[in-house]
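Next up: a single chain in C-alpha cells, the form predicted alone.
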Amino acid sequence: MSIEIRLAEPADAPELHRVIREAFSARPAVDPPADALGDTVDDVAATVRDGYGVLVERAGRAIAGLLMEIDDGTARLRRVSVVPGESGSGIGVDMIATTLIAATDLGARRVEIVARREFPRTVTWWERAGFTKLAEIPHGWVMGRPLPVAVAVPDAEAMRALGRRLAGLLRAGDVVVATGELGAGKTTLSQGIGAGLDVEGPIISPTFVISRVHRARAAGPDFVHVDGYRLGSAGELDDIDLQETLPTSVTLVEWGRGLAEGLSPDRLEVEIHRSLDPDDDERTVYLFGIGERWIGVLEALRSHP
C-alpha cells in the first residue's frame, strides 16, 4: 500500500506527537534521556506552527515524521521518527529525501541533525545518507550536508541538455542514482549524459536487460546504464557485478534509491519531480552531491540553470 509524505499542519500535532513518542520510547534508554520523551502535544504544535513538520501516512495512519526549523539558510531536523515495525522498510529514506527537497524549496541551502553517540548504527545511517560530522557535542555530533541544487527543466530537449551539462562534470568511477516516477524523464536525462560522454547508442530504458554498457567512442569513460525497477534489494543489484566496470565507467542506476547507495560513498543522486499540472511538461530536477567528490561541483548549475 502506498504512503503519503506531506508537510504537517498544527492540527496534525497529536498524531505527530504519537509517532515521536512511539519511536523514541522503543529506543534503548540513554542518559540523559532523549528530550523528545518530554515533548507535549502543544510543544509539537508550536514547532509546526513556527517552523515545519513532516508526516508520513499509510492508509490515513501516521507511521513516521519529523520536525524542522529553518534559520539563516540552514534547515535543522529534529525528532526524526519511524514507528516500531516500520524501521528498515525504506520509509525513513523516502521521508528524508522528500524533506530535503521541501527544505530546498523553502530556501534552505544546508541541513543539520544531531546524532547521539550511543546509537552508532544511526550515525552510520546518516553518513550513508550523505551527512558528515561537523562538530562534536556532549553525547554525540552535529551532522550536516548541503541541500540539492534545483534546476527547472521545461521540456524533453532541456532535460537532454541538462544531461549533457552533467556529463561535463562526470568522470570515470562516478555513480549516479536517478529517482522519479514513470515518465518523469530519467531515461531522457540518461540520453543527454550519454551524448555528452560521447558513447555508443542508442540509449533506451534498460528495463528488460537490467544493465547495458555503452562504450566510449573516444578516450572518455564508458557509460553503464542500469534499471533497478524490477530489483527487490541491493543484493540483487550486487548480482549484476557492477564492481568490475565501476572504476572505468560512469554508472547510472534508474530507480536506484534504496538499492544503489552502497555502490559508492561518493555519488550524484538525481530526483525528478513533475509539475502538479498534468498539462505542464515542466520538471524540477534536484541534484544531490554526496561525498567529498561533489563538494562545490554543482554550484555552477545553481548559479546558471
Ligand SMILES: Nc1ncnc2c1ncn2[C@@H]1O[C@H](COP(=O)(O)OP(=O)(O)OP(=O)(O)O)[C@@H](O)[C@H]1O
Contents of the next structure:
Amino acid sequence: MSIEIRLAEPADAPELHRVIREAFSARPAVDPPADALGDTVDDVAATVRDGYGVLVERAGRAIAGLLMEIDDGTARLRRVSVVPGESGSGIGVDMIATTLIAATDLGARRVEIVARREFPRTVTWWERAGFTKLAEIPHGWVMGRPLPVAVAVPDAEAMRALGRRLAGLLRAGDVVVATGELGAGKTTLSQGIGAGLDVEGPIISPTFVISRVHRARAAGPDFVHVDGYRLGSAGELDDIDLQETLPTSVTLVEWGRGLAEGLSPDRLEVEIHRSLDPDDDERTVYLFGIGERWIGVLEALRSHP
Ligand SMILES: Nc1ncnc2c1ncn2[C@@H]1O[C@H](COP(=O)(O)OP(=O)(O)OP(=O)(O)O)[C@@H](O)[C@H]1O
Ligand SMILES: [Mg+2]
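Structure of the form predicted together with the named molecule, please, following the form predicted alone?
Every chain and every other molecule in the complex is listed next, the one we just looked at coming first.
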C-alpha cells in the first residue's frame, strides 16, 4: 500500500495530534513526562500555522508525523512520531529523509532534535540518520546535522558532469548511498563518477548483478557499483561482503537507503528528485555528507551548480 509524505495544513491538526498521542503514549513512562502528552489539538494547529508539520499517510490514514520550526537557518524537529505497529518498518527513516529535503528547500542549513537520555536506542537511531550529539541538556541531548547541498541538474550530460566533479572529492574508503525513484539518474551519476575516477567500464545498471568492481586504470581507487533494489535487508548486503573491497575502493550503492548505513559511519548520501513536470528533464540532486570525513567537503559544490 503506497505511502504519502506531505507537509501538514492546520486542518490536519487533529490527525497529527492523534499520531503524536499514540506514539508518545506507547513509550515507556519517563520522568519528567514527555511534553508531547500535554499537547492539545490547538497547540499542534498553532505550530503547523506558525511553522510546519509533516504527515505520513497510508490509504488516507495518518501513521506518522512531526512538527518543525525553522529559525535563523536551523530547522528544529519535535514530536517525531510513528504510531505503534508501524515503527521499525522504515517509515521513520523515509519521513526524516523527506523532512530534511523540505527543510533544505525552505532555506534551512542545519537540523536539530532533542533526544531523551532514557532512550538510548532512539539516540542510536538518530546517529544512523547522521545526527551527532551537539550539547548535553538536563534530560538528554541536542543532536543535529548539517542539511544537504542542493544542485540543479538540467539533463543527463549535466548529471555525468556532476559525477565527474564528485569523483574529484572521493577517495578510497568512501561510501556513496544513492537514492531516487526508477530512472531518476543514479546510474547516470555513477557513470560520471566512474569516468572521473578513471575506472574500467562500462558502468551500467547493476540490477541483475548485485555488485560489480570496476578496476582503476591508474593509481586511484577502484569503483564498486552495487544495486540494492532487490536486497531486502542490511543482512543481505552483508552477504556480498563489501567490506573486503571497501578500503581500496569508492563504493556506491544504488537504492542503498536503509541498507548501506552500516557500511561506514561516514558516507555521502545522494538523493535525486525529478521535476514535478513530467516533460522537464531537470533533476535536483541533494548531497548529504555524513560524518567527520565530509565536514566542509561539499561546500565547493554549493556555489557551482
Ligand atoms: N537531468 C537528468 N539527469 C539524469 N538522467 C537524466 C536526466 N534527464 C534525462 N535523463 C535520462 O534518465 C535516465 C536515467 O536513468 P538511470 O539508469 O541513470 O536511472 P536510475 O536512477 O539508475 O534508475 P534505476 O532505479 O532503474 O536503476 C537516463 O535515460 C538519462 O539519459
Ligand atoms: Mg540504476
